[in-house]
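For reference, the chain that follows is the form predicted alone, supplied as structure tokens.
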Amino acid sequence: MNETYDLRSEAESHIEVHKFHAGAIVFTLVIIFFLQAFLPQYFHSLAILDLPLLVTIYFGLSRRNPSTGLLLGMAIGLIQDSLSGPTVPFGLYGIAKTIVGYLASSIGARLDTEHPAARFALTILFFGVHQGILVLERRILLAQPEVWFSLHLAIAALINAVVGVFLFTLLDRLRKPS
């Protein structure tokens, strides 16, 4: 009568959850915050990358805890913002960047990202969150006008995704083994 039933299904309770090294994510916000100031000034089509959401969204899907997630996102959204300069209002990203580390967070707990489709497929989703975010942000508390969407915007978007794919493939080799 004092039972307990596990409710989750098999998929669920297969789904690992990945430990780094230690100084793995310092070391890559370091590096990712470097060439995200760095590669616009000298490679100006680069400037289309959101390199701090990109690692938003892996850490999210492969921590897979979303109050991990959302502080991540917070963490590197308000980095983003301080590096942003004075065109950019404190909080801008931060509070962008802590909705999708928290969605990544939670997608990633229920579903196997290991695959790269999987992986392209939710960058994609990501982006387009972020960016609608921005743009209500930017609307709303800003009144500022912005476009919801355009083809510039899904360009970046499938290059980001594509960055993302590699990029996430390169932070496999970060994690502890199991």
Contents of the next structure:
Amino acid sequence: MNETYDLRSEAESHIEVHKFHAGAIVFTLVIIFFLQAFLPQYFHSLAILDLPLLVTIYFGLSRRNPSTGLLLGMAIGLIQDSLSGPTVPFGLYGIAKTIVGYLASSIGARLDTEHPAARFALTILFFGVHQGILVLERRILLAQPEVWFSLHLAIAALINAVVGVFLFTLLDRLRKPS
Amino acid sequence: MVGVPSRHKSLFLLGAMILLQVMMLAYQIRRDSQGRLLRVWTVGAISPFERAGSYGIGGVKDTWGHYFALQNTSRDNEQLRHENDVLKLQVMQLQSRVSEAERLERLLNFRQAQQQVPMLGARVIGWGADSGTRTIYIDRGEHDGVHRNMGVITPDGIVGKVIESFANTSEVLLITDKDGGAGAMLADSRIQSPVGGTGEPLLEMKYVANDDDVKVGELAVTSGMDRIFPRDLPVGTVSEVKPGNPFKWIRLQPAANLERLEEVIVLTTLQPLDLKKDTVAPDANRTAIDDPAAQIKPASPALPSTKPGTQKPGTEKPAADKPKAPTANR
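Alternate state requested, the form predicted together with its partner chain (shown: the form predicted alone):
Below is the whole assembly, all chains and molecules, this chain first.
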């Protein structure tokens, strides 16, 4: 994952590709996974947040490189799998976040995703895609019953989108000045 | 990726990565493996940060809680001290209540076992002011049918006799007083001899010939000859025996705890009685007395009312009105 790598196509040259300071992504991932594992211990309701997904979306939208996005998503997903205990097989979150990373960078390459409203809507969209892929995996690959939709998931999507808007603004500070 | 158009490269990569992970999933399910090594690596990489964070937050919380957020601690401490004092007092009161309940239970058991014997529960309300005499005051008097020369006992043994009866109070002369005493006999040898007080905690058994065999630890019971106490009530235990002139010198430890009397029973008849022996055995200490709830006057509002008018029929009648108990063995 080369933070300065840029794969913009000529057709998409009008959309800015953001570069990050060296180690910013790794540092962000460490912090995010620490918070994801740590916060619910003290604030149980914060377990509803999927911070790794938000980071996947953010870096996908910012880097606008599908290959980088899907690889970063896969790495984040596999780390999440490995931290989720033995009940979650390797690849469950990995596949979901690989696809989300790919979609986010593909969309980011075609749209301007800097506006908070766009970020809010895209986060809800990707949360739904992520959840849908998880349900498919559980139902098809693992033969586990899983609901497609619930009120809890809808609330989780909204909360993650709201948090995402603020988190993305915070992560914008890690960008190199253009 | 030779031969793959660059615009499809990422799509190809996506497919490859998903296929790889699907195969990994399938492998785990088939082999029932959970990729322990990868988990160990990942957890090993993340856990130091978690541990550091946990210590850090714990330290901050601890520092804040113990050094800065102390504005209410003094007040809380004061309140807790007050609560502690109140609780200590409550514990003492409850212990006292438990002790009282145990005593009353024994009284009740004794009373139920001796239903044919007219008796009356009474509470000790004071001790004689003269240190030379050993008397107590009880909260029963003439209005309750208590008269002079009535016997006063506890489930443990005899206490003394009523020497003065007032309207609602009576004075009881303990058997340990110099003028106190009772007709007694040794339970095993059946040697009869009066037992008298010495003005000290111990009793003295008089007039036992030097030839008679008396052992330390032997129980003395009432003989019934004094026409105050029924036969076979515990009087005391022989604690010391010496040869004397012309009689043995015998000391007895009173069966009833005369130093700590709180509730007693007044035998409301002057007629000879016959108590059931099984309820007055020496360490039947732990078995006996009367209907305390109905008969003992309350010392505190917590106890049920025991005014004569509210007492159970038959438990308060003066001795003269009571049927006499069988007087066999007399």
